[in-house]
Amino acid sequence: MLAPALSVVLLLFGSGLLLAVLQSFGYLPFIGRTTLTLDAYRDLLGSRAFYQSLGISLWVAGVSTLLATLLGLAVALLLRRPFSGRRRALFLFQLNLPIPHLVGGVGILLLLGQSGLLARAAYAVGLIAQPADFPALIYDRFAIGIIAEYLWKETVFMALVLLGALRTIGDEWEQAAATLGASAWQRFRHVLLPLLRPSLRAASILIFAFSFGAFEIPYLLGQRFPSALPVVAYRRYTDVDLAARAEAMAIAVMLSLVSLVLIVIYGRWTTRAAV
């Protein structure tokens, strides 16, 4: 029954895939080039500007990965626990869900910006001579605006996996280890954690494929060079030079073989969690 719809969206997904990598090959018939070559490979492989544009894309998956893990988490372990306003803390924390990473990306370019509300209200009280002098956390080579966006949106990702988790895990098992006397450290660290090792390394690869294949959000608010690898893929392309965009397609193939790679990791390790 499925059939249609996934004739439909393979047809589609796989002669687009096909023909980028075709082209990343350099065959580029509108440019009479129709000879299948290395080149673009070539080109990138020894270009060091393309190592630097890698190095800003995992540095920005990385980080973002690592740091909505560890918030994620502690979220979660405090949501877990029922208290006065626990729904109404759940429902506000959840609230960005809907909202778009390039909407998200505004509202960080409007607050972290050097013109942007923190440094206006750093102005406003004193704490530098003028807007110009906040630190500059947009279009930084340390990709900060980047991260904090994906942090602001990926922490709720991971969070609410984990609370789904420790919602089928339940507290038996902690108050066993209560029980033979395990503190509230041993419990966590040798019972709670390895229950979630699995829904961890879960969503830890979802939120890293994506932050490393993304355009969007690099593209507003990173540097201009080194710029990560969707960006720069993106610039080859629409270059006025029709010949670069072997290059584009070279960086778009790469892009997908390690997304392919992420996934065939994340299948492996669901279908070990599930077994």
Second form
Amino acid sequence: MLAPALSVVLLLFGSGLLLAVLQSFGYLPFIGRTTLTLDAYRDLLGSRAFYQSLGISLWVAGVSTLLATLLGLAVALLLRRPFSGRRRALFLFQLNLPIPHLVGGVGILLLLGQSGLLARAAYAVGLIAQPADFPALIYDRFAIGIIAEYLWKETVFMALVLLGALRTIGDEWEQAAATLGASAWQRFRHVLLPLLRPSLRAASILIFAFSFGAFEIPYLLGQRFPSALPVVAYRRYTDVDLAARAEAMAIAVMLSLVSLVLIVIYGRWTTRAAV
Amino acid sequence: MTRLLTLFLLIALFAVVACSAGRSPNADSTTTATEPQVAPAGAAPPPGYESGTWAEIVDEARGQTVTFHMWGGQENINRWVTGYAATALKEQYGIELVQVPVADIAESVNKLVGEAEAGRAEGTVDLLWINGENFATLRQADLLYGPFAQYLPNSQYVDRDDPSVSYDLGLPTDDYESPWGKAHYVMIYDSARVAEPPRSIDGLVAWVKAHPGQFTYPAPPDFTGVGFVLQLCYHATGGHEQFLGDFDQALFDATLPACWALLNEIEPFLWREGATYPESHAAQQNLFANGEVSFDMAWNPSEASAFIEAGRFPESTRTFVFDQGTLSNAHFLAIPANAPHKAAAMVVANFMLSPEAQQSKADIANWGDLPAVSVSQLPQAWQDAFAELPRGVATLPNEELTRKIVPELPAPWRVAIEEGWQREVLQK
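Target state, the form predicted together with its partner chain; input state, the form predicted alone:
Following is the full complex, with the preceding chain placed first.
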């Protein structure tokens, strides 16, 4: 049962990856290049622009992951205890899960742009005189719009994972600690947090891997330069010069390598958590 | 959150309504061409049809589906293609036209290259909307079908001596693509905000410096952005004539720094102090529509009128061209070498050149694209129909548009300037 499924995955995914690796080494038979070289990697690793893009990608993924983890944790702790309207709050909170990132991105654009909803409101109450007075939250140096979009979506993901974990943990441990005289902070710090750590790690690795490798949100909300690596890869891929494909593929291969490393770490942590 | 969701639902609803409105049969399409057409006298038949006639191609095409890859960034164009054109093709020729909108036709070029790599004799694309360096790329890789354009009956209305339709960015079309429309580059401004626009490049530079944050242009390689950069470079380097030959790196290195200097000189005065540029023409249009910048620019001289009509641009929007002259080019339809339905693709290309399609396309209520056919070569009735089209309040008269035309550069020059801009302006 497993073999056919695995072979399909290997064939589709593996052959695509193999082709990408080959092309990143300059194997481009459609323009008559069949010798393998490391030129694409050398050009990339030798250019300042590459490191600037890498910096943006790491910044976006790092900040999004950190904030989504903190916020998700806070929300999970809030929604964990029974209160009236809890079910409704939970439902509203999860509402954006099925909405695609692209739609979220357009929403952020309409909300945070210098002529967006917030800017118009600020104009209406006389806070700003013209669009340019509104702070640049989109297409900006600090990628605020991109991070906001990821937070909007990934906080929910993080909170749901944690809520699931909290349900299995139950509250016997905390009650036991309380009986022994632990304060609320001590119960959180020394009991709950260690128990949640495997889920926190696993979910944050997934969020990091996603926001590091995703294309559409940085493309839609990011500044023109430096752009996140997946956007650079897309631009190189659609370059009129077909030879630029080698660089596009080299970026794709490096992104895949980072994801692969993260998957390995994820695998180790989750298996350890299961034990 | 719920409010946001409601907003999205509303947008989706509008999209559905807009699409279905676009699909309703257009009054124009009932005026069907009844006479069977024939290929122009003496035209060589396209490969694979050496012994046949045009009528046989039309017969073969009946019942076929044409997968049409085209830039899908503008709603009125999409509506014209999926509405008017698809309906007429279905009724007149029994052809199903399926539009595949792409953000940049380079994506489809890549798809074709990918198919060729995989050795697929039968591809998935039948027709492409293309010009410039993408045409050059496909010709370079020998992935286009042809020559076919000379055999289309309606090509009789195309002025074959006109270099803007027989050459595509300096590369002869050799009938591997059939002209579909023409473009003249215009600058767009809001007369309520800018009473008297600067009509020279020096004037614009001075205006930009005097009005910080109110001007920008789409980042090359966006087509519209490249057009703007080219005109500034022509001005800064002493004219386009020197670049019309083969690409010359020494000449490039000697002349273009003057252009980068000019672009960097205005950069601090651009929108967002030039720290970033609009990613696409659509992003630029939004900035202009929202009043964040005072100028837009377009390859289509009636786009501003069409946008006023659609309520997207303010009523006070107007256009102008630089005293130095303006860029002109044409856009084309091409058929991939591995297209599964070549006969139907040729019939579609022929239909797109027909007087009725060209006239409908030129109407700003539909699209407002300049005709690829030479109107004076059309039957009198069609010349009258063209003359009756409303010009649109923001569209310049033809004499003004064509007063001084400057050519686009051959693809290698253009690509070098695009890359130079990234290196010397964007990343500096």
